[in-house]
Structures are given as C-alpha cells and as structure tokens.
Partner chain sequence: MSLTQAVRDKLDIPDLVTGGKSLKDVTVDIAKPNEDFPTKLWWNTFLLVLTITLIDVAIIGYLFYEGLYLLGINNPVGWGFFVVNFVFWIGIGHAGTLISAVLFLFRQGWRTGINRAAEAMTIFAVLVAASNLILHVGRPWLGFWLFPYPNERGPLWVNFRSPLIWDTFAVSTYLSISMVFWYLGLIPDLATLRDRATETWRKNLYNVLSFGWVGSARSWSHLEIVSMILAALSTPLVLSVHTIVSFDFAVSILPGWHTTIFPPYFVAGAIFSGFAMVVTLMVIAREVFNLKNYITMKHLDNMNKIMMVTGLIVGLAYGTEFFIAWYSGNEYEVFAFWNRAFGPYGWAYFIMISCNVLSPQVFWFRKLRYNIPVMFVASLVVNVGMWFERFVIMMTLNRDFLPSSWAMYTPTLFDYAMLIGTFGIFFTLFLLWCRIMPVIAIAEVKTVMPQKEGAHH
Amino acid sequence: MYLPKLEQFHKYKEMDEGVLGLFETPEAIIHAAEKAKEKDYKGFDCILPYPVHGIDEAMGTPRSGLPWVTFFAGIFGCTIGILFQYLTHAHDWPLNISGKSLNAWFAYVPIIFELTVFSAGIYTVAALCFLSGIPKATRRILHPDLTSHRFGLWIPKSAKGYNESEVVSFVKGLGGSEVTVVKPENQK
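Put the chain from that sequence into structure form on its own, the form predicted together with its partner chain.
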C-alpha cells in the first residue's frame, strides 16, 4: 500500500554556513548532485533558476508528499460543506421553500464542490510555504545569477565529514566555476 513517508516532506534548510559552487549548465549541476550524493554530504542542496528535470533523482530527494495534504484537506472541505449546509438548513433555521425537502442535498452539491476545491488548494499551498520556509523577507541571497542562468551546489557545514578545504577542492573538481566559502560573519 502506498503510504506517506516523513522524508517526502523534506524541508528547506537555511543556507547560513557552507560552500557554494557555481555551475553553468543543467547537465553540470545534475552531475555535481550525483557526485555529492555519492560522497554522502547530508543536507546538501542545489540552487536552480528553473526546475531542472532529473535533479531529484540525482540528489536522491524523494517525491514530494504534498498530494497527501491535498487529499485530506479535500476530504475536510467536503465534510464541512455537507455538514454546514445540512445543519443550517435542516436544523438551525429550517425554512420551507415551495414544500421542498429540508435536506434537499442536490442543491448543496455546487457549494460542497467549491469548498472541497478551496480547502484542498489553500491547505496544499500553505503546506508548500511551510516546507519551503516562505515567506521570509530577511533571507540572504548567495549569488544574484542563481535565479537567472547559473546553477549552484550548496554543501552545508552541518554535513557529515565536512572539511572546508576538502569540500572546496571537491566542488572545484566537479567543474564549479566560482567556489565561495559562506560564513555568517561575512554575510550582508
């Protein structure tokens, strides 16, 4: 049976301290991600200007678990839609309109549908914001080209076996053009 796994809800980790290498092509970043995975740098990340296909497999990131949020939020919205209309029309304020049944549920379908879609959509987006750590206006930008045409490989200090000079030479060896060591003190 297909069940949600915790690692599917991978969270964005702040990039405070570590090594950043810049790459020029999507192929280069996929290659770099594969090598970083082999090296087992836990928590490493790639920074991309657009979703590069194949990067998830290269990094070993599991498929996002957000459809589960949509599924349960949809059921929640649907239940609210049914209960709210039934309780207000048949219990709290029963109103006889042309002798129709108080629980004329066919007429409830449009609103049940809209509430299902609404809560499924909104809760999924809320979950996305939570997992991606947005909105946060005070975030530091590592390199301006990363949202335009270059690709970054980020290896955080927290990674197992992190050794600054070793990591720098590792990233350089992969063909990283600009390799910078990011430290909290030289930020801003």
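Here we have the form predicted together with its partner chain; I need the corresponding form predicted on its own.
Shown below: the chain alone.
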C-alpha cells in the first residue's frame, strides 16, 4: 500500500505556450519522455491517441490519487448505508417483524453494497472530471493527428530551464518529425 501525496492529485494545466514535438511510434515517445525527464523539464506532458504501456514511468509521473478518492468515497457510502438503515429500523420506526432483532444487519447488506459502489463511482468520476478540467468546450487543439495516430511531447514555457531555441533543438534531436512553437491564441 502507498500513502497519498499531494503530487498524486495534479490538476491538468492548459497548453497555452510552449513547444510541441510530434513522434510516429510509441517507442519514440517513451524515449522522448525519458530524455525530457533526464533534462529535468518540469510539467512536460505526452499527448497520446491511445494508452501506451510504460509512459508513466518514462515521464516520472507519480501514481494517481484517484484510488484514494474511490476508497474514502466507498467508506462514506458504506457508513451512510449502515447508519441510515440502522437508525430507521431501530430508532425511527421500530417494528417487530417475525420476532427479528431491530438491528438485523444481514438484511442491510444489499443496500450497504449498493451505496458503497454508487458513492465510490460517483465521487471518482467527479474527481476525475475536476482534476482533468472537464468539461471545457474551448480546449485548444494543438494538432489534429494527435487524436488518431501520432504522439506529442509538450514542453510548456513554464518548465524549469525553458529556452525556446534549446527546447526546439532538443525535441528535433530526439527525432521529432514535426516541431511547433505554440504561442497563445491571441498573440498569433
């Protein structure tokens, strides 16, 4: 088991200004991510059309904190399920049905299970949407091929040690087939 850390809950940052390099294969983007990590660029990102095994390790991304959200939301749902049914049956409407105990917990299990799964799922989706900045209809499209078959290495201007000409030559040296300097949309 691992302990939760603040960096596991990193929020998506909009891609406004920086350098985008396009790569053709998953192996090339993994190699580029490893080199960008070695160069100590902070906040760089890899834009992928589909999941690539090993990219998290190559980028040095910490394990996601979403399992912690799911765990605590499940505990919350379980607690609400137990308390709601117990307080209803034992305190609010204490009915003696077939001589059963007022705290017949085994009858609570289906509701407890459903509330645990429901709250864990809802809170996990809500946390995922919050951390990834969804919904945002005006998200900037950096290159149309990133959604179908090409891979992108994004190094933002806010990265430590960012120098535009050095970053462009660095990405070209990694084998980037197309390197673009991205400026804010209002400065084109």
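Numbering follows the first chain given and starts at 1. For the two forms, the rigid core is made up of the largest set of C-alpha atoms that agree within 1.5 Å on superposition. Just so you know, these numbers come straight off a predicted model, no measurement behind them.
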task: Classify Phe71 as shifted (yes) or not shifted (no) between the two forms, where shifted means its C-alpha moves by 2 Å or more with the rigid core superposed.
output: no
